[in-house]
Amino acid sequence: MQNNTRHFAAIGVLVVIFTFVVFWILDAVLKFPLAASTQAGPIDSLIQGHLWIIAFLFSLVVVIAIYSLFLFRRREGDTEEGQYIHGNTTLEILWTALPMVVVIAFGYWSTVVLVDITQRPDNEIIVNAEGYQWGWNFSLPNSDAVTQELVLPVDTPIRMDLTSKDVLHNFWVPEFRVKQDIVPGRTTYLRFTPTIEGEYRLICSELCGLNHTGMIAPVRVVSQDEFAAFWNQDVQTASSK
């Protein structure tokens, strides 16, 4: 019994150490893009939570396997049968109940995040985006002006009304984190609030044909005044030419 307790304690300590090491490696390798929307924070936290679970489960399996390989391997000259263990009801209950609790907890957390990032604010601005093989058109409601550059106001809730001219596409600006499929024959919606002025790239993340990787559009997040000037003057002038 004392030997078993000692082994469990050693494995527990090693699992904790390896969990932190594996998480550190994952966090160093899987660098997130700049978080440039209010939705990015909750999504990044959810991803970090999944990385901790991944690191723990990986460490749990690997540590037990390596520990057993070295500590319980057959010694030279040892011809006796190993100890027969029929089962352990407590252990079986734990390894069934604990994963279930973790899955339910992550399901609840994910639902809370989804509700938070998709809720409808009162002062949102609607921008239309049309995807086609292999480019993008952007416009404002009740306007004939169209541009291939997406310009958005900073710190303002945005609702993208997404349509497709041909096949399935997907609207994704990595720095905003959120993404949405664009389905032919219907309008889908995506909400986000840009928080950092700058230049970004909109990419299609749904395989849509030969030049799928070239389906990129520039995105600029600007001040409210520059946003108004762009859509009221620049786009109108360009469309009239």
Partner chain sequence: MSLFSLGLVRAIVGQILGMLTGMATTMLIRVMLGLPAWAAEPSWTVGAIFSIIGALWAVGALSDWAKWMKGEETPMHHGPPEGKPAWTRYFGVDYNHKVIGVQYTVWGIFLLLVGGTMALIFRTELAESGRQFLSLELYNNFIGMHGFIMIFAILLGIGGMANYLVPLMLGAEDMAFPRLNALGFWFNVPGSLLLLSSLFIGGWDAGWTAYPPLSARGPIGYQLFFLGVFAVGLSSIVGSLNLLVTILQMRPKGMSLFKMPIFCWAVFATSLIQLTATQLIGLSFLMVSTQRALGMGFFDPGLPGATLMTGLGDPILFQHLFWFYSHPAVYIFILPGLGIISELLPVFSRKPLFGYKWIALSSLAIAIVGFLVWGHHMFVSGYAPVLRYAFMYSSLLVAVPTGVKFFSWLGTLWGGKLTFETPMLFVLGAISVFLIGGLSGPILGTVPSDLPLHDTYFVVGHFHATMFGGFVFPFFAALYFWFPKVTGRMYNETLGKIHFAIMTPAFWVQTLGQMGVGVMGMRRRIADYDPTLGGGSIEAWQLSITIAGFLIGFGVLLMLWNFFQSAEVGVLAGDNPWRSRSPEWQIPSPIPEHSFASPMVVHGEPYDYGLPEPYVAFAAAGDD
The other form holds:
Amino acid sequence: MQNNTRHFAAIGVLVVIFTFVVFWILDAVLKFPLAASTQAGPIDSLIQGHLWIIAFLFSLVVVIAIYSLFLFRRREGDTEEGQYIHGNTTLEILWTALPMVVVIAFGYWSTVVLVDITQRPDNEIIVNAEGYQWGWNFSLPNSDAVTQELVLPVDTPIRMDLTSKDVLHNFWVPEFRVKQDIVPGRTTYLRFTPTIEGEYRLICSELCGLNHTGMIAPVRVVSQDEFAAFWNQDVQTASSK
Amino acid sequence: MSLFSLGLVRAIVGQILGMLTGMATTMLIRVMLGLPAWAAEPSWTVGAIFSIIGALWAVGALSDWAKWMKGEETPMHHGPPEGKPAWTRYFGVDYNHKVIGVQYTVWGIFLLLVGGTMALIFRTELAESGRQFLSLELYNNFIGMHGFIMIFAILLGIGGMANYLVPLMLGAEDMAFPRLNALGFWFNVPGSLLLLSSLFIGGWDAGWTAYPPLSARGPIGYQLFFLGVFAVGLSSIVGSLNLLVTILQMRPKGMSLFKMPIFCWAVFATSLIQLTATQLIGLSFLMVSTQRALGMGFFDPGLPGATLMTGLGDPILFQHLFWFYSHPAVYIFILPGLGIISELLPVFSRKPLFGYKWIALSSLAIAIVGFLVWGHHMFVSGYAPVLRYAFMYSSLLVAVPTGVKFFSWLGTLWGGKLTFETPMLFVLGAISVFLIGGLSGPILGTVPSDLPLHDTYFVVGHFHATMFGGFVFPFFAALYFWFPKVTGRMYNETLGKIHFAIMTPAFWVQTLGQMGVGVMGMRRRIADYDPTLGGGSIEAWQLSITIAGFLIGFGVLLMLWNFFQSAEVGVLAGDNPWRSRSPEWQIPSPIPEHSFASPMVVHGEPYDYGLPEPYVAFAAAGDD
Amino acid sequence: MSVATLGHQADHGHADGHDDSQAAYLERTRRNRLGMWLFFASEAFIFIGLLAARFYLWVDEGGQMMRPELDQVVGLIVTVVLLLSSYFMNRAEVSIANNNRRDFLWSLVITAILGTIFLVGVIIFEWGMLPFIFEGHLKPSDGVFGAVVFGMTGMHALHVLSGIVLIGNVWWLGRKGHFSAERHWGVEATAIYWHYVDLVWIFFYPALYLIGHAYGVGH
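Given the form predicted on its own above, what does the protein look like in the form predicted together with the partner chain?
Once more the chain from above appears, this time first in line as the rest of the complex follows.
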């Protein structure tokens, strides 16, 4: 076809328009919860990057497909066969190599983010969480006090030391983004830094039996003073009752 | 004609008797050992093993093997059984691959309906927040059961397509090992019945992944579930072995591997995975089974301070073994479907398949890379952090061969003379659905973006999009496409198009909805959700997903009704209604008992639409 | 299961409606042979899975590779017996290929006896299944040591047992004059199956008895 160039130009324009439309739809459908930890920032940017690529590739394939459906539909009375094209090695190499570059780029980006969000800060606070069927116990190292509410200081790096009494569980606060399985027989770790004071929900997201649905604990992110006060007074009083 | 002349009835009776025999044997041994006669765990386990053998023996799938062991002759019987109506052959052991292919397909559709019904039941529960009518126990059972029944259904569906089509496409009289083929199908019957009956003795509540320690301490139904999976796994293994030998050794002269119809390449790649990886799910379930029955603590860490003599098993080991099969398994499910897409596109575009070799090799590449990516299911499991990086890169690589397929399909469309009969519509639907399924993959493949999405409904949406795009849509396309070949009659085109028009948008709503609620923060496998998620917009999405689910179900029923009707009253289709170059369309419809009256000779390429030379021809017609 | 399938299929190949010529027999044997090797490839994944479990689990807190101190004498004896049996299995196959029926049948009997000695050694002396004869070292419920030892030896013993059943079947058919120098795929299949099971033990033996620091488990 001599006038393929015209079609390719049309497709190019359509793909660009479509990319924005698809991204807008994805953005409307995929509503992330509040970002309330320092980890959420780089994670959310990576997700945005993914969504742009999804929007672009989706548009690329769908626009070309739909364009072809209109352009190359069989007209009434046409009995000829399609064009005899067997393939094109240059194209095949191109669309093997380009995606390869893209995925490696995303791999690199993700590596940088992952190193960043899992690195060990100097001043981290350790909090123990123990999951059981179907609830949570929280405590601080060097303290016997146990609470059922997870109280955390704002803007302080936290390391959760996670253990399980029985089966697999998972520690997840959607607003903090990160999650970690809890495995009986070992301690797993999760690092994050809450940035916004407020109330959240800790939910178990690894199927743990009958009442998995209800394995939820309240989470409260408070100022650092309040945090100290909570563990010094409130809990001690509660425990001594 | 007595009811017992139906193999299926004998199989079910044999299964029940086998179960009772196994239980009695266990009790006898226990009494002899001086133990109390009844113990649930060993009795049900041994009973289940016996029940599989009982069903196979009663249906007659083992009789030729027994004869061989006695050194007796086993002449091959062709055609319907003697003294019985012809249709009864579909309910008994039959060695013809075309019959076995239909058996696989029908049993697969039956399981698809059972699994779909379960999904609709718990979707109804989830249509609004708050607990409605399902108990937590039943809910947990249904989600796992839905998962595994659908896996069985998919394995049977691809088994059906492969068994029916591969020998025809290769011009072979039958599969390499016809008896093994029949045995392979019949494993599925006791297997799926065991799985279903586990519901009645307490079920199993750890989801289809059955992670220990939960699965090691749950109700007795687990043992039936494990053994049901064994039976179907054995079917997978012997079936894939058979297909590999058939593809490698039964091609006619002149048909090199790169001249096979592309579907055979897809089946080849799938079979390689099935043959090998299936053993690992068997092993991982066997280990949980022995941990339950004999206290072998592979996955039991023991009490604090345990030594290697008293504990230190590791639940994470199970996840490694389990996902070593269960990740490649999704490639088992999708590769044949992608093969169907590649197979049908040239027919409805009237032009050669674009980049045949690249598509063929990309199937193989997906199969091979598929073995190296299982750890992306375990990004948050707590394994060594370095593995996260390794599995992230290997998982991303899967995108490359998958991309090659998409672009080659576009190349096939470009410049064609497209027509839009129902099979073509489903192929196009499959491409669009698999596209979103595939594209939602890398976001789960890079660890940081996986962390908020892992174990949420986003994964559910992604997974269902890959399964619908990679299996359900292509499978339906194949059913419509080969229906005239199997029955000799054409389906009702209007109803087919209505089915497509209902199912495709419904599925899009469902999958986008699932991804949406997942991002809002809804976990997987919960019986109730927080109605405040997404600023309250989750309720509307959940209702839409449920309605979409019912629409899909309605579409499937419409298709089945269409098929039942058309098999009786449809227009006679002729031998080659699609003007396909593939060998199976060059012979009469429905296909006679011996598919090829004379040997097949290969002249050209399978997809050279536009060239006068045929792909295959048949040597001078038989002299009968 | 599929061993029996493949093992005997060819001897009755003409029943499949094909012709009974030697060429057709060889063609079917070619198919059967490929099927057999694919079956081995499949089986290998079970054994690799078990080995992986062993190397994953038998590690102490310090990361030191461990093994339970099993009875070295028993282990060595059963290993030698099993290796020896492979020689006789091979002899059986060679004998039938040379039409030497007497040697063929006797070699099968010796192979089966050696295989049975292996099984008895494992069941009585390693597992301690008959405590009035010998008190075993481990129970299946003895932590990961018990689990893996019984898992690996159990899976292997199951294969040895099925091999002995097949050998018995081949012997019985052979006595009825079933195999010939030209047509003995059933013997060949059983033989390579037996060698395969043997080969697996060559990997299992060091994994169970030799590698890692011994950990006393005496009773």
